[in-house]
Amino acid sequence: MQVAVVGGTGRIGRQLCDALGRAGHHARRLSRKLGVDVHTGAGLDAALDGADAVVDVTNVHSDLTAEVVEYFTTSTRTLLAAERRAGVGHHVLLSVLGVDHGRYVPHYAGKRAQERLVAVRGVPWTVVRAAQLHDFPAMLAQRVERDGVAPVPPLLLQPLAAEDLAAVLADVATGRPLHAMIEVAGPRTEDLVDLARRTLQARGHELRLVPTWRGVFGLELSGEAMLPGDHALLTEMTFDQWLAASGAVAAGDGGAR
């Protein structure tokens, strides 16, 4: 199959392209760096010509809800319109597990807007709601650090490895459209504060963590709001295995989708 990966030069995009190649499919990397801009549509029609499926793993870096929603909304409309012109048979969107609960998180607002558009714009679709990646807790702690102190939420989550997520996306993209949302998460429930502390210690980064809901995530994400449902697809690599793996202690981008 010919699979276009929008955001193909990013962390998940690169691993997804590799996973598609290992499975015998042809991956097309689409990104602004390569001359394709899904926000403006520049280069998009040529990039999608002959594509069987599209996987959208794009991201936007902003803390302003209006900016995030505008970017995701405009880009998704532009991308889906180009897919209809090209006759693409399957649109796969990477979203976030628990996105319905994070009402005040800008990134989640953008993802909800994307999901709504994907479901009504006429291209056969599947939405993959994924848990956070293993290095997300430490990335979050470093992001909010002030003077050696980081206020982080005592969030329960079931993180997964980037390579496991890429493998799932490759399988979904090369399968039939489900016209539904599916969930994917790691094998174990973990505590964000504990994961952040252990990752930072492994990296030799001293930082005092203060568990609190007064920060990036509010009480609407407490309890089991960020955990997968009974029918979620669970991947194999645990946090302990990830932390012990070669290169795992190097600073990453956290995969904060």
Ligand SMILES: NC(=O)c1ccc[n+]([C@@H]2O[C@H](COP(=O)([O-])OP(=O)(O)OC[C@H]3O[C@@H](n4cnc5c(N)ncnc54)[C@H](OP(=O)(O)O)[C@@H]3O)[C@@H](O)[C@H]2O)c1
Given for the second form:
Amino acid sequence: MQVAVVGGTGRIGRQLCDALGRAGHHARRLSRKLGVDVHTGAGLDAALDGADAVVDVTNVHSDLTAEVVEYFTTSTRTLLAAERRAGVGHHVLLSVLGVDHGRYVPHYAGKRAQERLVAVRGVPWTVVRAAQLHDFPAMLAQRVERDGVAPVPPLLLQPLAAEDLAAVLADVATGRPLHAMIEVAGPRTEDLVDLARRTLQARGHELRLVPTWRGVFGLELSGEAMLPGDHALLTEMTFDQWLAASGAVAAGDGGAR
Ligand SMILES: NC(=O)c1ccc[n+]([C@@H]2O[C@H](COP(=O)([O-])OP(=O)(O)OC[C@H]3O[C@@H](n4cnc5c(N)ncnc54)[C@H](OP(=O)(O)O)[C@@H]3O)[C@@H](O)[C@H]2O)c1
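The block above covers the form predicted on its own; next, return the form predicted in complex with the named molecule.
To see the whole picture, the full complex is given below, headed by that same chain.
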């Protein structure tokens, strides 16, 4: 199958293209640096010509809700319109597990806007809501660090490996559209503060972590808000295995959200 991966040069997109290739499919990498912009539509029609499926793994790095929502709304509308013109048979959106609870998280507002559009714009679809990658806790701590201190939420999460997520996305993209949301998460429930501390320690990065719900994530994400439901697909690689394999590597498995 011909699968266009929008965001194919990103952390998840790169792994997805590799997974599609391994499974015998042809992955087309789309990104601004490669001449395709889903926000403006530049280069999109040519890039989608003959594509069977499209996976949207784009990202926007902003902490302003209005900016994030505008970016994801415009780019999703533009992408879906181009897919209709090209006769694409399956649109797959990568979203984030727990976005319904994160009312005040700008990125989650953008993902909810994308999910709503995907369900009504006439291209057969599947939304994959994924848990955070193993690397997320340490990345978050480093992002919010001030003078050696990082306020981080004591969030329960069930993180997964980028390779495992990519394999699931490749399967979904080359399968039939489900017209539904599915959840995918790692094998174990973990605590974000513990994971951040252990990852930073393995990398020799000294940082004092202060657990708090008054930082980037509020109390509405406490308890089981970010955990998968009973029907979620659970992947294999645990945090311990991931850390043993890549913990000392600063840019391991990646993941900002
Ligand atoms: N990382 C996680 O833990 C996690 C978990 C669940 C879900 N997700 C979701 O996965 C998505 C991707 O995350 P990521 O960490 O892989 O992102 P990333 O590394 O920042 O990559 C983003 C990709 O999107 C491309 N892109 C951005 N704007 C574009 C545009 N207007 N037109 C075409 N391409 C564009 C970028 O390439 P150019 O800069 O060249 O355009 C890049 O290839 C996010 O939406 C996130 O919500 C992430």
